[in-house]
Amino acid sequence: MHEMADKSSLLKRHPGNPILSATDWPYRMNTVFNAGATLLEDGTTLLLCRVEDRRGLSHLCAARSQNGVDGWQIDPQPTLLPDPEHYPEELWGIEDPRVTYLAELEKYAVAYTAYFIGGTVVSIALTENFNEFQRLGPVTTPWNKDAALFPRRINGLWALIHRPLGLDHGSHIWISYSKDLIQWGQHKLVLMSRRGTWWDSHKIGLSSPPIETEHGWLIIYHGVKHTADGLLYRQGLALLDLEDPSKCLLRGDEWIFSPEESYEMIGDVGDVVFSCGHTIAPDGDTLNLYYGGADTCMALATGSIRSMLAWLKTHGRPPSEGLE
């Protein structure tokens, strides 16, 4: 098989994996996983990690590295704690942040899952420095999660990818639009979980935020299959139209990244690779994908955006061609 067509060549695990685990943390906790990621102005990599405490509730904590691999400086206390007194939807914790830099506002937007007795909702917070946060509150109804903002307005509106819970078959990826980041509407279905025995048949959801390319918005998404041994999480690729991202242009038939290593297969939740964040190197092509392994640690895989687009061109097809 041609190297460009081989899905195993699209993402290479860092030999130092896992790059962050509970033993690295400066305070008592259980696990670290599912971090949002961004490059700061000085080139520092910041991971906004989901940290689960020993009660089972999650908060967010920032870790910074000059090379994005090691030498992590971790905030000595939680960076963003749930605030159920003012935001009751955060009663049972805040989880799985996706970080998008909004150049128009000169702020980072953090879309995260808030969890409470009524279910999960998507909430948004804005920050300039990851020290102080302006919460905008919940922007979806329950049950909803796996959300990220696009980095720029599209046709004058902000756009948000999210994943409401499906009631009949599977759970699917949707998009909504807003003028002010608070009130959202024009909801449209983008991508469906596939029926039958597909690797993404049980549910799907966005992984790291959409990547703008000249060919469209490249998205890495997670697909879940319900097996006899439980749920199996893998990663796949799709391409959305640049000016109408509710339209999926191409979707790969096969997964491109699957649990293989012990730190991905054994942990609090086994058989999980789950990404919430990435950074792009100065060459504009090298993708550093940060992902949670088995809901227990943080790991890194590196790939090429050009190679992913080439793979999709050869091995993807429009979803309308009978894939759902």
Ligand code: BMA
Given for the second form:
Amino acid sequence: MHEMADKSSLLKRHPGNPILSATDWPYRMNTVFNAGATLLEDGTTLLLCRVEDRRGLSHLCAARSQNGVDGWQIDPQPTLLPDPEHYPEELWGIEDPRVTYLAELEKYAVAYTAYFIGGTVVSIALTENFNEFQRLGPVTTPWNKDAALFPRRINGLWALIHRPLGLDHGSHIWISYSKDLIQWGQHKLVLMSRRGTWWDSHKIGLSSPPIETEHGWLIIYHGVKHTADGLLYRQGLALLDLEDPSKCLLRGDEWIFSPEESYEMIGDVGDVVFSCGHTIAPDGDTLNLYYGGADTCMALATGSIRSMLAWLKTHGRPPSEGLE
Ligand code: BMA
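Show the other one: the form predicted in complex with the named molecule, since we just had the form predicted on its own.
Let's see the whole complex now, leading with the same chain.
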């Protein structure tokens, strides 16, 4: 169902969309999309954007704004470039960063996809200021992507959501744990892609990092459907147990956000809404979801965490009820 016909839509597009596109960039590039997001201490919104250059390789570039909507100050040069000399897995670029503030370390963790002939892996870098980064290197083997850290340790361990690539039957969301952010283990399956004609049947993967609520970790995830016209990327919701996030409590049957506007349907890869980051307003409820449109621009949609939880309570069900 198109959201236009559905007044109860959980996410409202900003009328100024797209909020960032290639024409805004201070240097020559192709596209900007799939940015990680965070609020800095002074309230500035920082988007760590995936920028594809005119060779087809991606790097990361920071854009800062006082209101998270316009007046973006974009770094005059790439902020984090692939470093294939020291990290050969970054030869074909670094993509889709997800930013989590780790209060215990007083650092931001960036989980990103590194791409080379051997496949995609998840790498982590730490930063205090988005000027200097400390790379921890790859934390998974290929093929893996769509990863983000939880903001705090759970039962004494850091937790990472990620998405290993499956076979034709789908790709599923996993969680792993670590004492030191480097050695990861205790891998567990969290959520499976559905089957057949479902909107999330081909692949699923985490969108922005998990959101802590009193009812559990709210996650927004992307679902991909393989259609005769190619892949169709939409967004859906699930709720994970607060103390054991490998346990999914509720999952919505319907998607909550789907390509509809021209900047989501037309671009380098059409029919894609793909989010890697959000910010939460000081009211603790308003969610600003930043997302890439058609792998070409950055857009913003706003919703309410409380409404999303209420929606999941009425429209969600435990995933153990079958994968259809
Ligand atoms: C996924 C990721 C995203 C991209 C999407 C659609 O596999 O690589 O970066 O937005 O495909 O092309």
